[in-house]
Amino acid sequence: MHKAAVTDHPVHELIRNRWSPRAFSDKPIPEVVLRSLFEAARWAPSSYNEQPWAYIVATKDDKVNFDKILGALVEFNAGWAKNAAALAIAVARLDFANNQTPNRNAQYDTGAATALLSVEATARGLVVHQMAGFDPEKARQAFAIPEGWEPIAAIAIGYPGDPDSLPPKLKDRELAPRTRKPIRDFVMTGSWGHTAPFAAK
C-alpha cells in the first residue's frame, strides 16, 4: 500500500514515501537487504562519533528470539507486529566508551541512526513501525542487555500488506489521511513560541 505524504513544502519522496503502517506481508527480507538498512544506520552522526547504538534483531526464521522480542511487546502492538518479517530492539549505551561519562546525545544519536534505516527501508520498498510500546525491562532481561545500555524502541520491519488484514479499528487507521503539524507550529526565533518568519508562510 502506497501512502504519500501530503507536504506543504517540496520534500525528496523517500520523506514524503516513509510512513509507520501495521499491515505487514509475509514476505521475507533477504540478508542482503537487511544488511543495507543496518548499514544505513551505521552511518548516522553521532556526538563525539560516538555511535551509541546496538540494535537486537530477529527474523520470523528465527522464531526463538523472534517471539522473545514479540514477548516484550505490549499486547497491542505484537497483536499486528507479529506478522512483520523482522523485529528488532533499538539499545543506547548511556555513557561515553572512552570516560564513562553520560552521554546526554545517546537517545538522540540512536533515533537518528533509526531514522536512516527508515529511510533506507523505504527506498527498498520495506515499510518500518517504530514503537514506544513494549517492556525494557522485559527486553533486558530477554536478552542479557548489561548495565549503561538503554533499550528505548521496538522496531517492526517489513514488506508492507493488505490493510484488510486488520481488525477493523486498525484498518480504520491505516487509511486515514496523514496529518502532521505545520511548521510554523515549531520553528521559532528570538524567544520561544515566536514563529521563524520564513516558516510562517
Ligand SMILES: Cc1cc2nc3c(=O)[nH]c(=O)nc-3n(C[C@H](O)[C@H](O)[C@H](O)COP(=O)(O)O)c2cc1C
Given for the second form:
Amino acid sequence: MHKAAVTDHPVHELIRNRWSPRAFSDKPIPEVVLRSLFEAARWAPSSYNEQPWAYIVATKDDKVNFDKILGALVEFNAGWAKNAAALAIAVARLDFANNQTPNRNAQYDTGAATALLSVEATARGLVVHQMAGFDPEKARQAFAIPEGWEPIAAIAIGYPGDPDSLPPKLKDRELAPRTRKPIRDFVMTGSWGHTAPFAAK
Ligand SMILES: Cc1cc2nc3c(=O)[nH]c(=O)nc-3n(C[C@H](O)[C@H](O)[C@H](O)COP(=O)(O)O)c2cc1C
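Form predicted in complex with the ligand structure, per the form predicted on its own context:
Everything in the complex follows now, all chains and molecules, and the chain you saw is the first one.
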C-alpha cells in the first residue's frame, strides 16, 4: 500500500512516498539492501562531521537480538513492530570524540542520518517506522550501550504489508489521511511568529 502525501507545493516523489506504516510483509531484507540503508545514513551531514550516530540492528532471523529490541518497546509499538523484518535503535554520542565537550547537535544529526536512511529505504520499496515509545534504559542494558551514548529512537524496517493484517483500530490509522501543518505556520522571518511572505502563498 502507498500513502503518498497530498502536498501543498511540489516535492520529490521520494519525499511524498515516504510514510510510517504499521503493516509489514514477512519478506526479509537482503543484506546488500541493509548495507545501502546504513550507507545512506553514513552520508548525512553532521556538525563538525562528527557522525555522532550508531545503530544497533537485528533482523528477524537473529531472534535473540530481535527480541531484545522488541522487549524494549512499549506494548503498543511491540504489537505491530514484531512483524517488521528488522528492528534497530538509533544511538547518539552526546560529546565530541576529540575533546569530550557536549555536542548539542548530536540528536539532531542522528535524526538527519535516520531521515536519509528512510529516504533510501523508500527508494528501494521499503518502509521505515521510527518510535519514541521504547525504554532507553532497557536498550542500554540489553546491548551494553556505554555512558555518553543516548538511545534516541527505535526503528522498524521492512517491506510494506497488508493493512488487513492489522487489528481494526490500527487498520483505521493505517488508512487515515496523512496530515501536516502548512508551511506558513513554521517558516518565519524578521521576528518570531512572523510568517515569511513566500510561505504565506
Ligand atoms: C522520533 C519519532 C518517534 C516516533 N514514535 C512513534 C511511536 O512510538 N509509535 C508510533 O506508532 N509512531 C511513532 N512515530 C511515527 C509518527 O507518528 C509519524 O512519523 C507521524 O505521524 C507522521 O506520519 P508519516 O511518517 O506517515 O508521515 C514516530 C516518529 C518519529 C520521527
